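First comes one chain, alone, set out as structure tokens in the form predicted on its own.
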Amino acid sequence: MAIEFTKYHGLGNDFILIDNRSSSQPVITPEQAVKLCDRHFGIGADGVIFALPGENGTDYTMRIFNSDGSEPEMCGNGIRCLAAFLADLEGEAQRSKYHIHTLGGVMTPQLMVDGQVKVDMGIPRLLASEIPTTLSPANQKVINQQLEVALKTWDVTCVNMGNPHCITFVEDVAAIPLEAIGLQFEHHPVFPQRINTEFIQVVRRDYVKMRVWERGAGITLACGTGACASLVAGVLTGRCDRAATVELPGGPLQIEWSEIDQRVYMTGPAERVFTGKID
């Protein structure tokens, strides 16, 4: 039987999106979604997401494999491009917000006129037993701790935003020799589930430059889960506004932690490449 797909990408973080709204569990297999990912035998891209019916009074669910077949439980730029995928299997009757069930919590798109969309993310959990982490105690804030990778000591902050942050700023982002290091990171023992890495370079309290490692995919273009997590560490370590810009290698991504409802806001791109079929 075929599988109908199309192919979405947020600033170059592209992914392969399934029709799965007639059954509760993906069509495919995590060994399957490894093939698909293959940019040279394959579709090509950094997962697979699948539109799922919702759980618990949610609109719809999102399920994701990475391109290695891991599961991640939340991924930002994914969900953007869920909730464009959905307005285009809806058609007319399409909404303008969705209330969407993940590993990582209920997240809510809301598709903007100018076409962009905008996630409520939710409220970062802090606390290292919430990364998880061994870095900190398990009920305190993992700030400014260091971490030792590469014959190196890094001062790092982490945030959960559905899944695990580390974050490390930086003077030069582009210096960092992201290929040799993001592994070591991702799969450093003090993270029992892995972590994506976040290198960032403040070049104003608004706006800042980004790098990411992320669990399971590698080295990609962005990363909406990370330009969230970063604007926070950016704003308890006390170099960035509660509202920034965050430019990643595939363009920028608009970050706001509220004051007001302490929720983390991600605005940004989806865009739709082109259909196909899986045999």
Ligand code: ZDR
Contents of the next structure:
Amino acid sequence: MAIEFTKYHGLGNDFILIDNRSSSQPVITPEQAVKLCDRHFGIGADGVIFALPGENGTDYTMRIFNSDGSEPEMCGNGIRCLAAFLADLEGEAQRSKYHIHTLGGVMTPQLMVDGQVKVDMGIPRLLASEIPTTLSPANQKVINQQLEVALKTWDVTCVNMGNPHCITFVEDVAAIPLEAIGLQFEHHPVFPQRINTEFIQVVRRDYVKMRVWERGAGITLACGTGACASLVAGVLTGRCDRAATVELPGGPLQIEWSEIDQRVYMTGPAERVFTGKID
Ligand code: ZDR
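For comparison with the form predicted on its own, provide the form predicted together with the ligand.
The complete assembly is shown below, putting the previous chain first.
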């Protein structure tokens, strides 16, 4: 049976979207997802995303397989792409706001009139047990903690945005040998669920540059949850205002950590690239 897919990207973080609304289990296995994500032997993508029926009163459920076949709880760029995909699928009946069940909690993307998607990403979780990490005692935040990687000591701050992130502030993101050290952060024994790793250069309090090594996907052009986690880390360490532009290799995201409701809001694009059929 052929399965139809649509390819989307959010700032170059690209995904294969599958209409899985008629079944509660993904129609593709993690092993098949690895093959489809391959850039030479497959379609090419950073992950496969499934639009499933809603759970617990939500409109839809999102599940995602990384390009290595692992399953993250959440994906920020992916959920913007999912909202655009759902609006396409629903056609005339489309809503402007969706409540989406994810393994990282309920997220609420909203389609804006300018074509951008704004997502209520929820309240960040900051305790070591919630990241999870053993870097600090379980009931404490992980702010400016020392971590040894590749014979260097890094000052890291950890934030869970549905999925786990480890943020390091540096003078010059371009100088970070991400290819060489990313995997060592991802698999460091202090992170039992592995980790997404962001390096941040603060240009101004409301403008930062970011590079990312994603758990299960390696270097990507953008990472929505990572941009949110990085702004939260910037506020926690006194480096950033509560609203900032996070400039990624694939382009900018607008992030705000609201003082009023403590939730993080992410605004950015979601672009359809092409559709096809998997035999
Ligand atoms: C980082 C990400 N692409 C996003 O935009 O939030 C999410 C992908 C999932 C990530 N690789 C993980 O947590 O394993």
